[in-house]
Amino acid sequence: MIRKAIIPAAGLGTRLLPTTKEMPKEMLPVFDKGANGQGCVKPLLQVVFEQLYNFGLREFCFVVGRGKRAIEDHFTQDYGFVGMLRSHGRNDLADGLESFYRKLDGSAIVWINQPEPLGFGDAVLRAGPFVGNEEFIVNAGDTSVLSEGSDHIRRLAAAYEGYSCDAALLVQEVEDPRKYGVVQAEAVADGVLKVKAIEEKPDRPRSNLAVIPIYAFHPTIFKALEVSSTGKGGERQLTDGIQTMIDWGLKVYAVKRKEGETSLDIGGAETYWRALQETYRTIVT
């Protein structure tokens, strides 16, 4: 049974500035529903948090960078602040916040910085220590899918699980695969495909199944990431970690993402436009 969750967000969001020089790009808004079932607006990392939470994982680390302070700030429990909106008669604020904070409550967090933009890879890595021997999984910080009762996660940690792998993705075909991580696969089952090759960012793509930054991991992971070289723009790949560990013959699988889901990526304008019009789609319909 996985029950830890790495959550890295230490990525400087260059993609994004000027906002992202003062604002993670975690912390970005979207549109969610509330406890109440209204619609309001959330940092896509509460979004992240929440689903993992509401899965069934209790333990997390967040990976963060330099300049991250307002990240470890809105996960602190304010109840004087859910006091004053109460007090205001925001009652529907109120409540939302009240949700998140009660979630946290029942959370164990931990907090390891990664003070250069070293690569997904190295922050993955630094959270060696948090997990220890058992499985657990990652989830990108800016990265999320819109599926019912966060059946997305299930599915990864049921294939994990039920083929016995070391490592299992979350994948989705793209029209250019090449601003991706890339997998070479072969279908096993109806969503679920066994990976023969993965490669960060390929000039000439195998496939067009590009990663969601969404997985689960046995420990050996670590061990990958540490002998694996640097990879593309001078940095530790996740990607080029788990070739290494297809290179040593251990097991790593995919699952497809479905119809009807909606993966989120606000590391860029444009996918974070597009995150704007997806979420906000589900609140309006």
Ligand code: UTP
Given for the second form:
Amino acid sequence: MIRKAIIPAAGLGTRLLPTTKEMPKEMLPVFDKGANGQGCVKPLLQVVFEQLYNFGLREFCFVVGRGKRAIEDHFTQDYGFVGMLRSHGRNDLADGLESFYRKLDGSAIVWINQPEPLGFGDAVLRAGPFVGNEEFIVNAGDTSVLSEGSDHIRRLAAAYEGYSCDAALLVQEVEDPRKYGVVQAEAVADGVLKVKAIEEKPDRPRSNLAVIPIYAFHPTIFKALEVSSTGKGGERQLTDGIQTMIDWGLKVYAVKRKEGETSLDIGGAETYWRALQETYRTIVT
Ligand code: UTP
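Could I see the form predicted in complex with this ligand next, after the form predicted alone?
Time for the whole complex; same chain goes first.
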């Protein structure tokens, strides 16, 4: 049973400058139904946390760095503020915040610093002591999938456990895979593939199956990351760690995003704009 999640949120967010100079990109808002279904704006990172919580996880490790303290403040309960909203007759707003704080009450949260943004793989590696010898989920702090009842996480965990694999990842078909991690894989069941190879931002992609940065891992990934050399952009890439696992003969599977599920990526201007449009549709329809 997977119990823990690592949420890397220490990247520089250069593609969204100047907004992200002092503000963590993971705190940028998307639209959400809200506690009473009346619609609200919510930091994407809160959406990520709540999905993992609703799936059943209660132990979380956020990897943060310089300029990311707004994240720690947001994830610190402030029941005095909830009381103030209620005393002003704003129960609608208080309910949403209180429901989030109750989830925080029920969770153990660990903060790990990544002092320099040395890559997504480096961020995950730093969270090793939090994980110990357990399997775990990694969910990038700037990415989410809108699915019924966090079903994408359920399918990911089911594939990880059902195929006794060492790593499972989410993938989706895209038109131009060159800016993503790309897998070469063969189908083994409806929506599940066995991964033969994986490459970060390839010039000549071997398929149009792009990685959505949400994974389930056996702790062997840490050993694989330690021995993997520096990858694309001079950073330690999680993708290279996964390829090392494949080279070692370990089992890596991929789960396809279902049609009707929407992936949200707020890391770039264009994908953020799409995330705003997609999430806005969910509150007006
Ligand atoms: P990105 O690959 O989008 O990198 O990170 P980035 O540095 O944040 O953004 P750009 O490319 O400069 O615009 C994916 C996720 O991994 C985290 C980010 O915070 C984001 O949630 N990350 C990335 C880290 O925690 N540490 C890193 O060194 C890099």
